[in-house]
Amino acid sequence: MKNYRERLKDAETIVIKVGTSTITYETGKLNLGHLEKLAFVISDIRNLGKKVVLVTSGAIGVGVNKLGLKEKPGVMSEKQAAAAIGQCELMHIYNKMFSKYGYVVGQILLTREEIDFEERRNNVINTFSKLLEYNAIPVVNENDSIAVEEIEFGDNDTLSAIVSKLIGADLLIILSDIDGLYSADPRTDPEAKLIPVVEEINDEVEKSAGGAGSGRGTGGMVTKLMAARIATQAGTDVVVANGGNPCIIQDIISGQDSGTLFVAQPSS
C-alpha cells in the first residue's frame, strides 16, 4: 500500500473542524483545556507557514448553557436564539485564546446561499483567501441564528468538506469523539478493527459506518464519510480522528497513524 500519510506533511492550507464534543463537556459547559490546546497547536502549524481554517461546532450548546436551560430547545427560534448567544461567547474565548499566540481570528457564518450563488460563493472565497493574506485565522460556522432548517448543509462536517472545496485545502481534519472509520461498530462488536487508511468510498466502506456518535453533537460517521466523499473528490486529503486530545492534530501532519486516512481522489 502506497505511503499516502507521507503526503500530509507537505499539506499547506488544512482546514480542522472541531465537534461539539472536543470543545465541551457532558455539562454543556466549555472544555478550556481543549481549546487552550487547539489554539496552541493551530498557532504553532500556523507558525510553520501553513494556512489553517477552523470550522467550529458547538454555537448552539454553548448557548444553551449561557441560558441556563436544561436541554437543548425543539423549536427553531429558541435554537437561533441559542445559536446568536453561543457564537458571540466562542469566538470571545476564540480571540482571547488564539491572541496568546500572536493571531487574530476573523469570523465567517455560512448558510447555503452563500455556496449556491455564484457572486455570493466568490465572496466568500475572496474573504477567506484575504484574511489567509492577512495572517488571520478564519473560524468557520453555519449561521444557526437565520438558518430555517438544521438541515441547511446537515451538520458541520458537511460545512467543512464545503469550506475545504471552496479554498482548494490539501487536507481537512475532522476531530470528533470517533476514532475513525472501524470495520464494524466498536461499540457492539469487540472485533472491530479501525480503518487506517481508505483509498475509495465504494459500498463496503459505507455498511461499515454506524450510526451517531457523542448526545451533543449532531454527526456520526456516517456524516463523516459524506463529507470525505465531497473532500476527496474535490482533491483534498481527509483524516478523522480523535478529538479528546487536539495535539493529534501535529501527528497527523507529521505523517503519523492517528484516525482514518481518506485518499484523495484525482482529477478526471
Ligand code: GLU
Contents of the next structure:
Amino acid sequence: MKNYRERLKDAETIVIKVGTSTITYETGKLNLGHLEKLAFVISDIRNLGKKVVLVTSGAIGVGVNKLGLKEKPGVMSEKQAAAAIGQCELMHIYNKMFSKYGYVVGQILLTREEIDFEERRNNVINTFSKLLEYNAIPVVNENDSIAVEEIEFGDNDTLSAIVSKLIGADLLIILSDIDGLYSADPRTDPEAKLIPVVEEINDEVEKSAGGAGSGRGTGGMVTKLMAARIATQAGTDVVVANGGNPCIIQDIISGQDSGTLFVAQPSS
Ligand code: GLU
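The structure above corresponds to the form predicted on its own; please give the structure of the form predicted together with glutamic acid next.
Every component of the complex follows; first up is the chain already shown.
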C-alpha cells in the first residue's frame, strides 16, 4: 500500500472539525483544556505557513448550559435561541484563546442556501479566501439560529466536508470521541480493529460503520463516512481521529499513523 500518510505533511489548506464532545464536558460546560490545546495547535500550524479553517459544533450545547436549561429543548424556536446565545459564547472563547497566539478569528455561519445558490456560494468562497489572506482563522458552524429542516446540513461532519470542497482543502481532520473507523463495533466486539487507511469507501467499509443511513454506526461513524465520501470525491484526504487530545492534529500533519485516513480520490 502506498504511503498516503507521507503526503499529509504537504497539506497546505487544512479544515479541522471539532464536535461538541471534544469541546465540552458531559456536564455541558466548556472543556477549557481541550479548547486551549486546540487554539495552540491551530496557531502553531498557522505559524508553519499552512492555512487552517476550524469547523466547530457546540452552539446549542453551550447555549443550553449558559441558559441553565436542564436539557436540549425540543421546540425549534427555543433551540434556535439557545444556539444564538451559545454561538456568541463560543466565539468569545475562541477569540480570547487565539488572540493569545496573535491570531484573529472570523465567524462564518452557513445554511444549505449559501451552498446551493451560485452567487451566495461565490460570496462565501471569496470571504474564506480573504480571511485566509488576512491570516485570520475562519471559524465555521451551521447557522443554527435560522436553519430549519429545509435548509440545514443537520450535522457538522457533512458541513466540514462541504467547506473542504468549497475551499479546495488538501486535508480534512474530523476530531471525535472515537479513534477512527473499526472493522466492527468496538463497544460490543473485542476483535474489532482500527482500520488505519481506507482507499475506497465501498460496501464493506459502510458495513463496518454500521451501514449507511442507520443513523447509529460504530460510535457515530455513519455521518463521518458520508462526510469522508463528499470530501475524498472532491480530492481532499480525510482523517477521522480521537479529539481526546487535540495535539493529535500535529501527529496527523507530520504523517504519523493516527486515526483512520480516507484517501482522496483522483479527479476523473
Ligand atoms: N451545529 C450544531 C451546534 O453547534 C452541531 C451539529 C453537530 O454537532 O453535528 O450545536
